[in-house]
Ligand SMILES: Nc1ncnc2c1ncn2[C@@H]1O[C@H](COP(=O)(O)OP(=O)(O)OP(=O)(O)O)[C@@H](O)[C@H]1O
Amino acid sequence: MRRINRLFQIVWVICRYRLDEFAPLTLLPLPLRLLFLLAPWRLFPKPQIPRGERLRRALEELGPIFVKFGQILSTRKDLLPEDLADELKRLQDKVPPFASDMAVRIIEESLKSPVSELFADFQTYPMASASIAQVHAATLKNGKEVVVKVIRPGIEKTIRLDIALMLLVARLVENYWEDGKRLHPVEVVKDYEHTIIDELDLQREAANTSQLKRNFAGSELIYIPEVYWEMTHSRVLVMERIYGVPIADVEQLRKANVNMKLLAERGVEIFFTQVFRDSFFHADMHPGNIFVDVSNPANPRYIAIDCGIVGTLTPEDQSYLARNLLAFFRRDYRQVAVLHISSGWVPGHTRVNEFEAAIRTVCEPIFERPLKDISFGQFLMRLFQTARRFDMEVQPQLVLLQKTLLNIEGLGRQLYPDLDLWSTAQPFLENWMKQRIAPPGLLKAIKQHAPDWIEQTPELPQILYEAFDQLRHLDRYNQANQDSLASLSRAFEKDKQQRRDFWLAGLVLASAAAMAIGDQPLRLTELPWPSVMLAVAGLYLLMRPK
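Kindly present the structure of this chain alone in the form predicted on its own.
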């Protein structure tokens, strides 16, 4: 029932703000187009406010999941009209706040002390407010300036309802759309559920922040603020206050004479360092979470906050991804095709030559061109067409990485449109691959795995014995597998036959009943013989041994 109420609430907001205006009707199939044209929202008057404001207010009313979607869109001026992108920027840190006395109550309940005892100064009006939490400025008793992040009350309930609706839609898509199974929508939504629920735990965010700070200790690329663990709770996080220019304020960065080329290149380097060196990356890098330290404009440094969402990759995915990217940078499209097939990202029966040609067609138009000359919309369209043609499956474990890459690419376009993404990233990847196979990299891997090898050494004779035993009885195992497969096949055929008999019997019995009713029989003995014969045949089909 709560899901139905939430669904009505979503439809109500769509009607109220007339969001149907944003649907690309000409691209929709005819049934959906008719549904949109006849839907109830057309009975509502259009609010007399700009369309960007209508969209932004609707996303704010719909809650955190929709606000996050708006945050991603706000970085894509290449895909959205400028007035919409500018209005959606307000979703990055200017979502309407919740009451300050509520924030104070949450802080005092969580940290078990009055705010006046915890801080020398606490500003009740929030300095920033986003989809999940809001932030207040404060000063500790020792004089250090901090920010206090507080989770929005009651937000988890709304998120869980929206996730339940998303899962329902995902299941419908997976079961009834021809591309549904390839896109894995249910798995993607479940992964997203874990991600956003984890974001509600500020202790987890504090742990992520501490890990990122260690990974970039002393780095001139990025600075991560310090966490005050003694004042951290699942609903409250106290961190060092930082000062910098918001990354979205490009005009202010230019006024400060920041080296924009270096800043954009460092953004790319930070991304690849996190993904490949550390396998631990900040996965919510929208502009509201990134600032720039302009104290030395010739050597600008990023400042990252809000580390609630981080991503990791398995060593296998990391290796496949790096090899794919390197092959792509070298325009070795055959190698890209082979790697996609061997990693299982496309079906094993795919013809390498055809896939190689398709990849070449997608990639050549964008290669070695600056971001400003690449039509991201057209590139995505060609990519989706290729993925569909070759039955390429969505990899749920890479969705978070792709979302982050989307943010980074959008930022690069705003900061330095002449950025050559390829020549910036290639040296880093080549160096990373060399380090992996060079003696220091091999030594590091050996050191990492040596304790496991040593621990398992006493078990080695038993492991060898079991391996030889399995080899010796391989024929028996194969025979058992074949028997199991044959048994499954028989069960499948039996089930198919039962269903076929059921439907046929139903048809025959229905025909018998229709004939009997048509003749209006009064007694069983007066039934017409064709009706009786059909009834007997139908019963035989239902009851015969299978």
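Cool, the form predicted on its own is there; where's the form predicted in complex with the ligand?
A single chain, with no partners or molecules, comes next.
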């Protein structure tokens, strides 16, 4: 019954805002087209406002779940036309608070104590109310000021219902509209479902907050509030109250004499530190979640809250990202293409020349602008769009990163329009690459991987045998297929490379095995230096430019 009610509500809003206009009638199969032509919305006059505004207002009317969806969609400029993306950015989730006694009941049920025992003071009127939760100010018995975040009652049911309906529409679009497939609606809705369901668990947010706080302990770049774990539950989160100027309040920041250039640069630095040093980044960096501690305006410090959504990257993702960004800024599109193929992001049979040309076509216009106006986020977005045409699978963690990067860049340029992202990020990236191949980084990697290598040692002869066998096959293939000589020689090259890698890996393995014997931490004086030298030599050969 609830489902039918909600469906009617949605149809009603579609009618009023004439969102049927978004359906490509001519492309629909006949029965659906007839259904559309007979549908009730045609009786309603079209409101005299642009389509983007109609869509935005409709989403606002449909409630917080749709609003949040619209907000997330607004960052997907790779999927949406510009007018819609810009309008969706204006979506606001101003949601009326739910009753305070309900909030109190949830807190008491979750923490199994009366509010009067938990807090010296609890403000019953919420200081903020958003789609998923509302926030109350309180004071602990020890006098510390805190905020208490409480999940909206019944929100999970509403979310599941709305997502089910969204999925229904997404499937219709994907199945019946050829062009709609390009928008990947089912994938977008599922992605959203993941995000929003995760946000319902405040214990997860608390854990992310603690991890980020640990990563930036004592940092002058950013401060993360403390979580009170003993007062935290999946539906209730108690954390330190912070005071700062909202990042969007540029005027107040200027009035406080904040060093805006430094602030903007620090935003970029924080992002790259999170991505490359920690591989753990806050992925919900919208202005409502970022504040600035202006107590020392010459040395401004960020404060971040709402760590419900975070992204992580594997070492391979990190390396892919760093090498692509560096190659992009050197305008070395061939390298970008080769990186995609060699890492398996796009199929091995992709023609490097064609892929390189496609990347050049989308990237070259970006360099038309002055270097300070170049957007990393836009580059990644264009790159993903292009790579998708060459069958690259969507990598959710990289899409999340690209969206966060766009947010960071937008914020940075709002603070300091002349922010030169490249000169801020380049030393960071180059340093990171250097460190990875410098002896301490190598030793760390060897120690980390040694147990896996040792475990795989018995299989090494088989792997080598297979490699040689493949080579023999390649030779035969070469004779039989004169026409595909070009692609074959590429494969041959790859295989030769593989063979060399196996030998080198063996070399490294032997050294690493020597070092990994015994699980006492290695001291500099106790290192088996001949093995270390061998390992370094092996890795140098492995990593030197091919």
